[in-house]
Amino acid sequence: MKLLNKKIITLFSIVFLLAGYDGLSQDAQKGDLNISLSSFISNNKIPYVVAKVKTKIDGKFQMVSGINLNLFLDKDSAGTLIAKVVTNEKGEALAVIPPSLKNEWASTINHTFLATFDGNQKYEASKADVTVIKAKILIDTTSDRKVTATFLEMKDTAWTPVKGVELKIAVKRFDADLSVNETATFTTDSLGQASADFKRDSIPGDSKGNIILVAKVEDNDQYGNLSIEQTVPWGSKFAGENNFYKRTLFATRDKAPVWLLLMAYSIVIVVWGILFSLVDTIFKIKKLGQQIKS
């Protein structure tokens, strides 16, 4: 009997050990998340931050959706919370700095954006941060179609020109911005300025010939992403042609092209002509048969 009890106790011990090992194995299988942060300022207005979350699967990084993130300004506390966000199907989440943090943003010349993930059953907890210096871009144009972008950073209480910043001066398009000339990027001088001659004279604009110029800095380690836009009448006028009341292939039925109507009606006439001819032939054969019988 004692031997039987020892065997039962040993069996239960093994079961509990295996269960504990299985639980440890499940914990060990949790994935690691990689969080990256980028800051954006458009037209020198309210900044916003974009978080991207990815994980490595089979040696390749893949974006992760449905991850809950807490975004903070400068420190991880309730008073500096920018927003609680969830990554979309592209693994991205965006949040604009709220009015409640306006004073916090204005208080210093550089800021740190923080992102924290508390972890879940699938992924371990993770965090990320990025520090940026306050900066802005100004854009100016002349009558001879020269575009000048000025890059400034905040030092102490004054905006100061920055030398050696690489930026783009381009025409804003739907798919991708088009540089104003053959040069892809421009670098600011000691006055914080970069100039470019506009050489896209035939580029289409709106009905008044207006196009949108954009000067921007992308993925800068110190300043993040900044852009500014200005509308100028340097494009060719675009007048859309309205064919709604004309006979076109894609118009309403009563505005169908004449050649299409002729083709359709010809087919109908030919088909019905053949049917009538067959019916007439059948009646003639029937009548001929009756004459032969009589």
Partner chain sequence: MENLNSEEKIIQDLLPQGFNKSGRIWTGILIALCLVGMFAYYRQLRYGLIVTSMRDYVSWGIYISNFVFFVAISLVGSLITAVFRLSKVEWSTPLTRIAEMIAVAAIIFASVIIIVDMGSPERFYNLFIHGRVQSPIIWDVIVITTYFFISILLLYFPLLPDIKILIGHKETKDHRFKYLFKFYNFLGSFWKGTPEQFKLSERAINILCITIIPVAFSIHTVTSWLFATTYRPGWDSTNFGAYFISGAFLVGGGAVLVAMYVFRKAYHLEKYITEDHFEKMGKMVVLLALLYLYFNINEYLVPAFKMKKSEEAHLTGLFTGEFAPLFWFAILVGMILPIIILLFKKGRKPLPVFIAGIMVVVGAWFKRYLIVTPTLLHPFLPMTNVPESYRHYFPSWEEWAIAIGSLAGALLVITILARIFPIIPIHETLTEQHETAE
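Rigid core (definition): largest C-alpha set, two forms, superposition within 1.5 Å. Because the structure is predicted, anything quoted here is derived from the model rather than measured. Numbering follows the first chain given and starts at 1. Compared with the form predicted together with its partner chain:
One more: the block was the form predicted alone; return the form predicted together with its partner chain.
Just the single chain follows, nothing else.
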């Protein structure tokens, strides 16, 4: 009986210990991922898609890096795979439509981009899609500094102007775009056109006065993101002062200021000249001593 009691106690102890062991317990509740997709076409070239992945932590959305996504065109199958991507530290991943999907892209006038996530130890599986109509944007300028943007969509087999599309006509700068005049956005007319007078005459361009004009449609529900650029010589010539190749205290070793070189070398030459003369004195003393010996 005592032996039986011992065995029962041992059994309960093992069960009790195992119950506290994490490895045997069920997985902790996984987080949900929010995937958003955007399509882009720059200068009417090859489209690309950008996926952004975020999750809610402590009531705030935070970007998630290291998420493996499969991006597809129109349907979730091996033949329509755009790319397998991993999100970066900003939670973003980008893929350009590969040449193998060229025919698929040309076959219809609207397309759906799909993103799937198969799930991992931390997050549940998730998917997202976005559908866009094939479109393009054109830019034109006149000698009286007028900029005209034309927005066209593919209907059947022809490019057709679209009325009522909101777009920006701007000058491309380093950090952001600067509208060509006081109006922030423009809307296309029945010809699919929006025109703007260029009123940034004094804006600095490159050394030849070139600036880049840009017309763009952003986050449009039907068409996604489209932009086109054109270089025009409408800016002021900018001759940047570059001290990099001049003699300065902060330049490379071969560009030390002349005054510093003169000072440094003269001090070194004088001091070491004295020291070498003192070494010579030792030899003179030695010679004097040897003369006495002989």
